[in-house]
Each structure stands twice: as structure tokens, then as C-alpha cells.
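Below sits a lone chain in C-alpha cells, taken as the form predicted on its own.
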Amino acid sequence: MTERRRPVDRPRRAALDVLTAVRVDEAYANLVLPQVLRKHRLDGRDAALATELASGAIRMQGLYDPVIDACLTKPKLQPEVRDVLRLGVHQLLSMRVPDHAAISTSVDLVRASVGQGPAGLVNAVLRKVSRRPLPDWIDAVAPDRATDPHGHLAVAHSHPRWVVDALAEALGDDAELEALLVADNAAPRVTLAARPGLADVEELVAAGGTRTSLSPYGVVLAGGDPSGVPAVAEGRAGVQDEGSQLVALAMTDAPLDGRDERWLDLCAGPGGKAALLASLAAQRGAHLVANERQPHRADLVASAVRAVPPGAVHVLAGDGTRPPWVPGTFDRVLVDAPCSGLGALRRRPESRWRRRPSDVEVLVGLQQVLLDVALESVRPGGVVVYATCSPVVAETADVVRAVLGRRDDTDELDRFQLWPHREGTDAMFAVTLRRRGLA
């Protein structure tokens, strides 16, 4: 007689599918999640549950894995089983799921996805986890806070130690470090940008949004799928963090000398900033060249700017380090450089585990080249905005210092660093530079 098993909970099955895709295929959780939700036909509360389970388990694995390991009698664990345990631990320690429900659904999930063999282990581990609250587990598995404060915070708030060190350096001291790490682990708000001349902020407010405090084009959605907002579906508005909007506006609003007709977005993919720039260019009689090296990302840019009048924007698939245009072509240039992305950890839960310090070293060389190209591409009297979605000093202030240190034709006009724990945005960095005009 075969054992009769309970049906697997669909949101938990969907969450496990996301974890598997991130681990096996190196997928991005925020990109694979909508596909998985459609596959399992989840919406409303079920979709929200699957999203929280997947994002939380990935984001907090730096804490959950030591907790799991402390409950094992044998250190070796199948990756598929560890994924199920991460989902179970997240429910037990960070969600309002009753212990019995978190444990029983995890056992059902591992039976369905792996087999009967590890079911007893999952049951035993999660029962051990359930006997202590989260603060007690942190005390048990994290380094001592008094003797190793960064090591303690790295485990307690699930960040790699080197990332904690880099963020502390960017902040300048440790006073706000824990607040930043907490903010990194909070689910980001869904923020829209109304593209000027195409959509009005009030239209987005009427769709259930609230005006943002920093960008005049920003609206925060209270909930729901942003693709269901007509302006978003039609390309007249788009999902765009308020910090990203401010970077684009830093480029368009910077004072310059002379004409203001030719704009360049040097690294335009996936197109959020380009769409905002292009819509503003159309209003001001300017023309934007949106350049993106990778053809598939250039396609994303083209989709993002589809509602902008064609005469205002041209999408180009080209290598920004070897530009086809002649020097001094543009009046305004934005170089939103490829970076570690450590300023967007809220919305990219897997990125903290994929990046290594060596990645930053490689990126810094590219960032310097791109900033040099941007400065060569702008005419004397024109402006360049260099931006990264990273607060890491090596990718921000150090890049600017290195490039300006070998040039004598450029002045710094302004710079800003945004933070999720202060402004509620991604940790965007931007500096505005101006080529000196001809004597």
C-alpha cells in the first residue's frame, strides 16, 4: 500500500523553484520570480507569500546557514535540501507562520522535490530551530559583537564580511552601519517614474500611488502589479527607483555653457534612465543617443523608450569604450557605469553572495575608462554625470579622483550619495563634472 502524501503548498513550491533557478542557473530572483508566479498561477496573497519566502530565504542565508549547520549532526547536506531548510527557517524565525505549519509544509516540500529520504532530517532540524527565537540564534552563531563588531553584524544581518567592511568605509564610521544593513534587508517599495510629456504624476497617483519626496516624477505604489497600471503598460511611465530618477535629473539639470541639444547615455541598459532622459529631451528640443554595448540590453532600452517621439532618441548597440562618434560631440553625457551593485541589495537578494572583492578591482578599471570616454565625448563647456549603483569608495570617489588626477580640463560641480536607510532609495552615487570652456 503506497503512502498517501499531502499536496505541496503552491506558494512554497514556487519559492523553491526560484531558489533552484538562482542556485543552478545563476538566475536573478527578481527576473525569474514573475515567470515562476505565472507558471504556478499565483496572484494576490499567494504571490506575495511566494515572493517573501524566496527573497527572504536568499537574502538571509548568511544567517540561516549557520543556524542550520548548528542543528546538523553531519555537516554534509544536499543543496536541494538546504534550499528547503532555508525556506523553513525563514518562516520560523522571520515570518508569522505557526511552527507546525512551517515544519509540516517543509517536510511535504522536500518529499515532493527530493524524496522521502531527507524528510526526517528536515523535520528534526526545523524542530530544533523552532526552540529558540531569532535573537537567541544570533547570539549562538554570530561572532561576539564586542570583539568583532563587523563579523557580528555580517552574520546577524546576513551580509558577506567584506561587504560590511566596504559599506562601513563608505559611510565613514560605524554609527549608521547597522541601520544600513537593516535597510538592505527590507523589501523595497515599488516606485514609478512618470515620463514627462507622456504621463502625468497625477495619473499615477490616481492608479493608487503616492508622490515621492525627492523626485518630481516619482510615485510609490501601495501594492499590486505595476504592469497593470496603463501608463506603465504603454511605456509612458516605468518602474524606477527614486535614486535612479535623481541621477538622470542630475544630468539634465546641471548648468552648462552654450548649446543644449545633444545628449548621450553611455551605458543605457536596461533603459529606465534613458526613458526619463529621452522624454525630457523631447520636451526641450534635444536628442538623446542611448548607447548600450550588449544587443539584448539595447533591445530592452528600445522597449523602454518606445513611447518617446522617435526624433528625440536613438538607441545604439555599441562598445562604450570604443565609441563611433567623434570627440566633443555631446553637450550632456551620463555614464551610469557597470558596478558591483552593492547599493541595490534590497532588490537583488542574490547579488551579495555572487560578488567578490576581485570583481570590484576589475570593474574599477572599466569605470575609469568609461569616465574618460564620457569626458572626451562632451564638448568644452558641457557636463558629464558619473554614477554608480554602489557606494563603495573604490567605485565612486576613487574613480573620480583617479580620472581627474590625470586631466586638467575638468571641474567638479556637485556630488551626492544616497542611502536606503536615510532617503529610502538605492545607494546611488553621482558626481557632476564640467569640461572647461574654450578660452
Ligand SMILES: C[S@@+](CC[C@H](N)C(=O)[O-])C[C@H]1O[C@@H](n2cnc3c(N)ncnc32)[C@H](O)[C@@H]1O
Second form
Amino acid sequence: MTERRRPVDRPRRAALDVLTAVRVDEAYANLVLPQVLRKHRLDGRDAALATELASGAIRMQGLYDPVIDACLTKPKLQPEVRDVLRLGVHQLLSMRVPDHAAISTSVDLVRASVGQGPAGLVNAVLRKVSRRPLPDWIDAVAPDRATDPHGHLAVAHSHPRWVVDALAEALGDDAELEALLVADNAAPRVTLAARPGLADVEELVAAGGTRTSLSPYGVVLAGGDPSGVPAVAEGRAGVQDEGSQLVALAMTDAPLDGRDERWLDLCAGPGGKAALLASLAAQRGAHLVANERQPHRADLVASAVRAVPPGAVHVLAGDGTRPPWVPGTFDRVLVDAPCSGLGALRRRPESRWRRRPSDVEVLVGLQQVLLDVALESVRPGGVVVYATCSPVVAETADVVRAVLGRRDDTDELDRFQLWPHREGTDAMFAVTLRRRGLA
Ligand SMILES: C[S@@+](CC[C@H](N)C(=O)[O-])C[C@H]1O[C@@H](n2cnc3c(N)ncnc32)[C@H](O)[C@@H]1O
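For comparison with the form predicted on its own, provide the form predicted together with the named molecule.
Expanding to the full complex; the earlier chain stays at the top.
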């Protein structure tokens, strides 16, 4: 009886709330987390613990579920109980929580959230899990590495098998595949972009950051809440992966002959790149049209560019496949296409489990149309950057090849593919194209 009344600690209760919201409401963990932390009045170390528990348990479920299943005597498990077990396994196999604490808090948690019924099962499963270290469990539940290398890595590093295959194809061979999967499971550093003319990098360095090596506007924060940095709160700087900064700069820095005044961001929401582009446009006497199909995301773009002088940017809510402007209007165009996001798995713990191969097939059609529109929207001699936060070949090189194969007026100037395990950025792809002829 005394056991039953023991209060559940708030970080674990909060982490379970996040897993429930992700499973039941299809919530995004990174969006629901701040609300849940507020509800449970968690900050500092407790907030960090709840975040690690929830993110880790969701991200690593591709490994933890076979471990849990190997410890069950009956195949059926209530989803609510599995969530508690995932949190428990994460503490036992991937965190430094002592076994007795991980097990007893999980038993308390299932009692409080589901009832007394599954308490014995949770206790028994977690005791079994605690008897072997992580490498032994991987050997026990993952396919054999020699005969099925991708199958092995998929379980060992908790990625869907088809994602492992697609990432291997994008890398070209398997030499760096494991390093990439490991990088996908590590929390990304928080990077800020100082928007030129509005904030300078020194101001962000003074707020406790260090300069990034690839983007001249980037600063990595040592820790803390970025919204507490005054330049971020005022829209003069923004949270932005260094890879995204490099994509925006590929568009603004591509060599261009002739007029350089009219810029377009065809798929601008939520507006991180548009804010960097708009601040550069303001400095260079150019004007940016930031277009986004979804009105609520267009509102986010308007908020992202709020510190930019109004004459330098105009936000438009419209379908980029049916643009209102006449062909050849723009000098520079960025098409940061809707994509599978498989290059940004570090940021969204649940996204790898939501995506399906069929999503890529649907997106590829839209990506081709948007790239075609971008090339129609730019004047002869103008430049287009096509970018994705996915390295998947079908969404990157294949889209470019298909679209250029139908046109005879476009040259490729440059392309890059960034990687979390190499550059420490999201796996951003960008290709710079120029329409032949000078206006
Ligand atoms: C990868 S995101 C762009 C990210 C953005 N450039 C940034 O840096 O914040 C792709 C965006 O394209 C938008 N989108 C999808 N279909 C579109 C269309 N037909 N026309 C314009 N935007 C579209 C999505 O709503 C999404 O906001």
C-alpha cells in the first residue's frame, strides 16, 4: 500500500506524457515538450532529464522494442505499458541511472498511469533487461552483421531498414554509414545565425557562443535557452542550423551577371532562410519575395522577418506551383523544397518512424514541379538554388536530373551535400543552377 502511494517523480511523468502525445495524438515531440515541461513546472536539470528520457525513448524504440519483446513471456503488450518500458530501458541501457532507480521509478510510473495490474510485468521485464549491457543486447536482438549488415545497423542504431538503405545509397557506400547513424542519434548543437545588418556575430559570441567554421554568420551556443538571447528575442538573430545558413548563402553568393535586385524564396515557411536572405537583400539593395503555401506558415515567415526593414521583403501566402508573377521576374530564386526530412533526424525523434517510402514518391513529383517553376520564374542569366534537408537520391540528384533532362536552357554551377557526421550539420543538399543567356 505504501508502495502504491509513492509519488512519481515529475520528470518521468512528463516524459511519459510526451510519449503518449506522440503515440496517441501524432504530436511532434519537440513541439509538445515545452508545453509538457510547463505543465509539470520543470526547469533546469529536471527539464533536461525529462527531455533526454522522452527523446531517447522515442528515438531508440527500434532497438528497445526487440529488447522488450525478448523479455516477454506473452506476446501482447498494452501500448501504455510499452511506453513505460521504453523509458525504463532507455535509463538502463543508455543513461547512467542506477538499475534499482530505473526499475522502481518505472514500476511507480506504470502504477500511477495504468494501474497495479502491469506493475509486476514491468518489474520483471526491466530486471531481465538490466542483466545484460547494451552491446550484448544488440548481439541478441539485431540481425547478424556479416550476413545482413544494413539489417544489423538498422536495429543497433534504431533506424527503419528502408531509411538505412536510402542513406547508404546517398553516401555511395557503407564506409561512413554507421558514423552517420550514430550522428543521427545525438542531440544537435544549438546554432544561431546573426542576421547581417541586424546583429553581428560578436554580439552572439558575447552571449556565450563560439563561431561556426563554415558559415560567417553562425554561432554555436554553449547551452541555455536561445530565446533568452536578446538578438533572438528581437528577431535580429535566429536559431538556424549551419547547413541551412549555407543553403541561403549558396543562393545569395552565386555569381550573377546583370541585374541583381529581385529575389524569391519559393517555399519559405517557417522562415529561417527567408530571414537571412531578407537581411542580406536589405544590405544589397535587393528585395525578397518570401512565398509559402500554408497561410499559418506564411505568418511564421512574417514573424521571422519582423526585424528586417519592411521595404526589403514581402511575404506571400500562395501555391508555388501556380505562381502569380510573370515568368522571368526574378534574378535569384531559392526553392527549399518540401521533403522527407531524412537529413534532419537528429531534431525530430519520432520522424523516422512516421515516414514511409511512399512519402518520398509523392514528394518527388512536387519537388520536380517546384524546381521547374523556379527555373521559369528566374530571368535568363539568373540563378536558382534547389535544396532539401534530405540526402535521399530520389529527392536530390534524381530530381535535378529529371528536370534538367526536360530543359535545354540550364547549366549546373555547383552542388554540395552536407552530413551530420562530417560537418556536424543537418544533411542538407543544394545545387546551384543558372538559366542560360543574359537578360
Ligand atoms: C523545407 S520547408 C522550407 C523551410 C524554409 N525555407 C526555412 O528555411 O524555414 C518547405 C516548405 O514548403 C512549403 N510548401 C509545400 N508545398 C508548397 C507549394 N506548393 N508552394 C509553396 N510552398 C510549399 C511547406 O509548407 C514548407 O513550409
